[in-house]
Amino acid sequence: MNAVTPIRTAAEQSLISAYAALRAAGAPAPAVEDLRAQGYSRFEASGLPHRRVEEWKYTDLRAMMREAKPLAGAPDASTLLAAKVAVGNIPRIGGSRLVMVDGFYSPELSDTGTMPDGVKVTSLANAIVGRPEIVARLAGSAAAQANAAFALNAAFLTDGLVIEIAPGTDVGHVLDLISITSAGEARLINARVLVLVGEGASAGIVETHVGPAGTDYQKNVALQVVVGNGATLEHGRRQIEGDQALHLATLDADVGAGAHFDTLTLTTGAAVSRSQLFTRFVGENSKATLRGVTMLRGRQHADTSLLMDHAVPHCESKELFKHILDNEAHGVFQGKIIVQPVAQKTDGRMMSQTIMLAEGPAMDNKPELEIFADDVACGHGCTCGELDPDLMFYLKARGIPHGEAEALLVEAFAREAIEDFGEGPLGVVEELREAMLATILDWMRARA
């Protein structure tokens, strides 16, 4: 029988033997260590996802990670000072802030002092100490075991945030998350984040990534979340990393009965970057909204892939992405609804737009339907085109000079995504709307 050895690329070399060093030191618990060694397994199964895998066909990081850098240890007390003020330069949303630098949760440089009763935070690493409980949230959904840079993610589980929101707490203002990767050497950053949102709670969080430029670092980040029966989360995403990064991202969400979940993601940041949402229905008379705006200029490459999982009967799911590409930058949008057998009364709305500000830039769109269902009314549709010639001569016309103009269609056409964010049953988010709408216009001021 002949056996196969797979070849292994610099990048995967690295991370086995960085998956060595991790294992040699010991995990905190030995569950910890299990779901290590399970995500281990899928990757050292499969090597980085290239082009021939279906989910990773436009984002090749095989091709795309020729190297891959250490991973990132505990930030020590002048990295801790340095991250002080650059987080210090970041303005401020919501009452409490929570900082991570380098992946791991640093309490020294938080606000919590604002948190209302019955909002726990705790270090990843110590939250998983004894409790079991938190540490089988921690395996994720079957599609996110499934998805390589999770299972990345699970191999190297160190530390990060658990957010706990008691049932029937209102929490009244946004828990803002700072994730920040210091200057100096570039690291592979490798964090988790788990929200348990309380049956009939409230909450909102806003989670900005930032890092120097310059610097070739890399981040793979996941946040998994769990609403609630008849709760509430409004999720806010700001990627901005730096100009060289590698940014992987995983949303992993399961939406009770009768609950809301509401997010949105902001991406102008990193060289290469995937946002990835994995949301499932669990629970009836549910609704979720997956939104985003991408800006991409010079040779960006961002990936947002998603799949929405109507998995029981009678809920709403709503997924509209705004992209807006110049020089020779790539956006790639893959969206999947599958609505099972049982989910009968669905609704689902899957829409993906595109503006090309220039000849140079490439868009591929792959929205998805699988329907196993009858009683359902879902739909999904994709547009590139540019601005509207006629709009831009009327503004024109009104003495308003190009680059203004320009900047009025693009603010208009992403406002679509972002205006009505916030404004469910919560509301609390306004301040992020507004940050965004300010990012945008500072991006098209700049292009100008």
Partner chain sequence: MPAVQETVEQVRSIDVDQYKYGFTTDVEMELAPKGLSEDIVRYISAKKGEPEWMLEWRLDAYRRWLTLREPEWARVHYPKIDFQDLYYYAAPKSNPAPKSLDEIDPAILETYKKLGIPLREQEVLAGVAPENRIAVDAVFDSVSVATTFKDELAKAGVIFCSISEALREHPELVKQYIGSVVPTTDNFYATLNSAVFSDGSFVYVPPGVRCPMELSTYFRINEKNTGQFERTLIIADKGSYVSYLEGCTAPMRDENQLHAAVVELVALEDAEIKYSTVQNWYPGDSEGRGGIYNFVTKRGDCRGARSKISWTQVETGSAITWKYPSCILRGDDSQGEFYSIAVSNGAQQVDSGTKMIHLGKNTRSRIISKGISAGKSQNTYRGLVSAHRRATNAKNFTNCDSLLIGNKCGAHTVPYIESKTASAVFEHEATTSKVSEDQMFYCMQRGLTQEEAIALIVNGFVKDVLQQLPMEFMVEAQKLIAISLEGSVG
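Only the largest set of C-alpha atoms that superpose within 1.5 Å between the two forms is called the rigid core. Quantities reported herein were computed from a predicted structural model and do not represent experimental measurements. Residue numbers count along the first chain shown, from 1. Compared with the form predicted in complex with the partner chain:
- With the core superposed, S78 shows a C-alpha displacement below 2 Å between the two forms.
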Contents of the next structure:
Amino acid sequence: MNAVTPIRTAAEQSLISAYAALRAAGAPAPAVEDLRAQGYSRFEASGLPHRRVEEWKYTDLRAMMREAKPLAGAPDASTLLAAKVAVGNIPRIGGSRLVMVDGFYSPELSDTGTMPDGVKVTSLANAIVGRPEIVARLAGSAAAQANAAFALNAAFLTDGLVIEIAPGTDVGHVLDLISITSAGEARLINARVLVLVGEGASAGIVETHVGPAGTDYQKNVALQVVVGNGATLEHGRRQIEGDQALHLATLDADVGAGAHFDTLTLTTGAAVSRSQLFTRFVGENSKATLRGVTMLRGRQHADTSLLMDHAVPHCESKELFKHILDNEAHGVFQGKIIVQPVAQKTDGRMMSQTIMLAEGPAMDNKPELEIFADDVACGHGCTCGELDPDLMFYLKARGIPHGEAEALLVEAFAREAIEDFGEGPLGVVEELREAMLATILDWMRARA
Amino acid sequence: MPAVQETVEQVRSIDVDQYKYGFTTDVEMELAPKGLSEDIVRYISAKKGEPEWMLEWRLDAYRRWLTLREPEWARVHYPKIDFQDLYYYAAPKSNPAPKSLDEIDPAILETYKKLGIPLREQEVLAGVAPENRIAVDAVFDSVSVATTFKDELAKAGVIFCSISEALREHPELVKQYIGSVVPTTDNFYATLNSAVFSDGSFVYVPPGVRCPMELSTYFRINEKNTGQFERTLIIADKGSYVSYLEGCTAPMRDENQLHAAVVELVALEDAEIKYSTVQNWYPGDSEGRGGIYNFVTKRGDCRGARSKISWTQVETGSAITWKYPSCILRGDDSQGEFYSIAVSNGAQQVDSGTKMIHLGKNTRSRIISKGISAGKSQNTYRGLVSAHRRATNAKNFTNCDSLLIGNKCGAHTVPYIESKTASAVFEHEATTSKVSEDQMFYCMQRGLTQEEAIALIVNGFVKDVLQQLPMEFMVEAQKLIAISLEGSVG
Amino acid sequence: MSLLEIKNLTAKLADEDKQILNGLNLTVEKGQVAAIMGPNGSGKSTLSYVLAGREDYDVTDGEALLDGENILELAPDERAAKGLFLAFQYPIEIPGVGQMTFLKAAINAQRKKNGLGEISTPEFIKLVNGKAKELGISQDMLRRSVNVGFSGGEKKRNEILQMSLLAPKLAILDETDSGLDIDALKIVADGVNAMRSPDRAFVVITHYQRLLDYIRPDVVHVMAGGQIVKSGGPELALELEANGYADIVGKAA
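Same protein, different form: I have the form predicted on its own, so give me the form predicted in complex with the partner chain.
First the chain shown before, then all remaining chains and molecules of the complex.
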């Protein structure tokens, strides 16, 4: 058989040489080198995904990523100083703040002193030393491994964080994780965070992704989560990247027995973004709620692709995603619930809803069910349309101006996905909900 | 509700692997040489006495087909088909183009009688009110053997004949419309069909005419190692209406047989076409031996304003079903509908659904799909609803429900919902569940056996779709569904 | 021979270990109306489900003889064919299945088991209309799907309609009074009373005395902890109404 030499795009060629350079420079540990090699070989085999690859049908990364920016290095002192000022301007959500600058953990900018008992934060490079179980976790689930963005993230694995919550710990307040991109020349930022929630522990984490406007930096991050048996994790995510940015994010979660995982993403930033959620039940009687609100304007493109894997019986998952699209924005939702043959008594409900505020946007939905067990109750719904003209008329007839009426209805629409987030033990989640609703209102106000 | 009782009776009287229509007819056939080549395409065209342009059209399709690859995106698995190991043309030797029923081989007449399809008009007429009459085009392997009520239909201006005859008698109409909905370049199987199609039905309903009776085509595969490639073309001119039904069966054979049809519908301004299918090709045995590979391209073009195309399908047969009857809603205010029941049992694989392409303003579509999987079967709904920029105020409602019977089967839903218009309103809902134990217990407490209870509950599940079928086929379809589910519980 | 004889019946939910029926003994004679009363969780509904053959329960010991034959190994439809009827506490909705379709299927299933041909449509319609009228069931209800969109009271009346059409030997009424207002209660009770006969017995499971004002029982059994703990005449029900279950149940425990 003749070997086929694939034609590489400029971006692919840059990524190939970036990897070569990284490899020549050496890895922080041999384990990292192996992980990188695995990720790279997957990337090398298939290149950047394009629209002929079913999972990337609506987000043609090969076309959208014309060039690959140079890999970001560790921030220097002046970069850190600038980042400190920028981070200071972001209102706190809950408790201890952890900061990553250009993908590198910065203890200087983080509240290392006030970390609650039972919470251990280590930079990824340090965490893997002598700990093969951490290395094994970093390899990712089968679904993540097969994914192009995750493979690239692995190929360039350098730093990040490992957050360990000891069994039985009630963190009681949220970890406020900021991932900031510094100003200056556009680069490719790569970071990995691993969160291990021990048995019976409960914790809340909020990620905020920010970066400078007007520069087309690229960011490819992965968050891996292991929710132990009987544990609870509530995870909030704000993607408010700069307007020219490319943002790829993978969430790879394993949910143990009797556990509860709740995740909420608010997307308003980046020119092109894709949020991937791979969630898998590995123990029975667990519950997962995946939700998100995406608000896009201009020519923004945002893709939410999720895979909910019911691999064991007696679990319940709920997926609720809301999209609000203006101008010529493009929203994508791909959701797949898999119920494996053994996963009897599964309950899975998925809903994707879209409101278009102008004539120009486009929304592509692909809500899938793949069911191999019979004793299940699964469903999905999908709606798409403009704001209900009857409701608009009613509000206007009561004297509410057009713009305000729209804002009211949009807020109500988005609120549904946010409202009952964090029903667990984490009271401070209230702050996150408020912050997100404020963002939504600001976004609506900025339209006018 | 005699249907359920009758159904259950019937279910009881047959074995799992028995298929009522599985007999073979012993008729001397004329076969084209095995395999596919330009010569075979020429052979078929010559057999049909086609005009030169049609041969060129076929050859174009054939050359195109050589460059295509079999699609692999559907959730169906089967050994690679050897396209050179098939016969592409099989016609009864006695008289491939009978002028009247008396010229047809009596064995063939007997076959249709056994299938419950009377071809003698006087037999149909006995005791049937004129409005309940059904005109039938009977296709046996590669050729149409008879078309009933042609004269009566002609009085109303309706042309109903085999497509071979249409090519001879009405070449200008065929030339204008064939390939205008499903182009020869469309997909692997449609392209293959374009090259080698042997027969099928042709309908033209002139402006303002409401077709005076139901039209139907009955497809029968008889010969072994023969592919059936029929092509159906229905044109409803301005303001006309036609209701058409197709049925299909095949003998039980251990090897798989290929059926790759193309159906094109064209509805001009204010016209309406209602197309119903009761597909009961041989499904293979419970272990997956034999059965028809059913790769079908069906598409309707609502070309005129306010036109309407409605697809109703009851799919119980075939080892593999790959079909997506679709509507292109081109005309403003046009409407498309898709009502489907897909039952899979044994080792059957179904990948079926629809596409509703909203191009015109104020276009509306509705999709109701009911999938029932039993045995070791896999049943997938795959569908696309899209609204283009111009399709302001488009509306779609989709409901697709799946029911699982037993824990070895699978039910999958893969919808694509794409909107480029804010004023388009799309609503989609899908559920998957099993036959409720509570419902089963309730029925059985009232004295129904397990099989009766399943039949009753399933009939309730599919009722919305059954109601879309012409009355006389509703009961038939109801029975068919229950028979297909025979052996699914136990 | 007694119509129903339950000996040492022990049962539990199939996927749990806890026994719900604990060696229950009960005899019901032909022509009798036997009331079974007891506090929540005493196992009353379980008894009705186990007798009717619901799959979620495992019988771990004992037997239940209907006309001398142990029915516990039979499928639910075979028990129904032997003349056992359960009026459900929560009647099940079956979307898409017409009420008339369902009734006819049930009647014909019974007729077939008795070696009779199918009921003719006119005969069937006459039969149903007659009974429906007595029970205040409207034509509209008969046209709908089984129990779909019915109010609680309508569902209960529908159960009684089915009972009168199927004319069972033994009818078990599981909390048929719950969710009924006083007028509906009277209609239901009238329906039951009209069917009382020397060949037929009723087991009326209820929480309250109220229903027994309208359906006078011959005997009253009190159930607790999965057993019959006390039996007596109609006066026992009045005593329970006045003093509550604590006395009797306490003593038994």
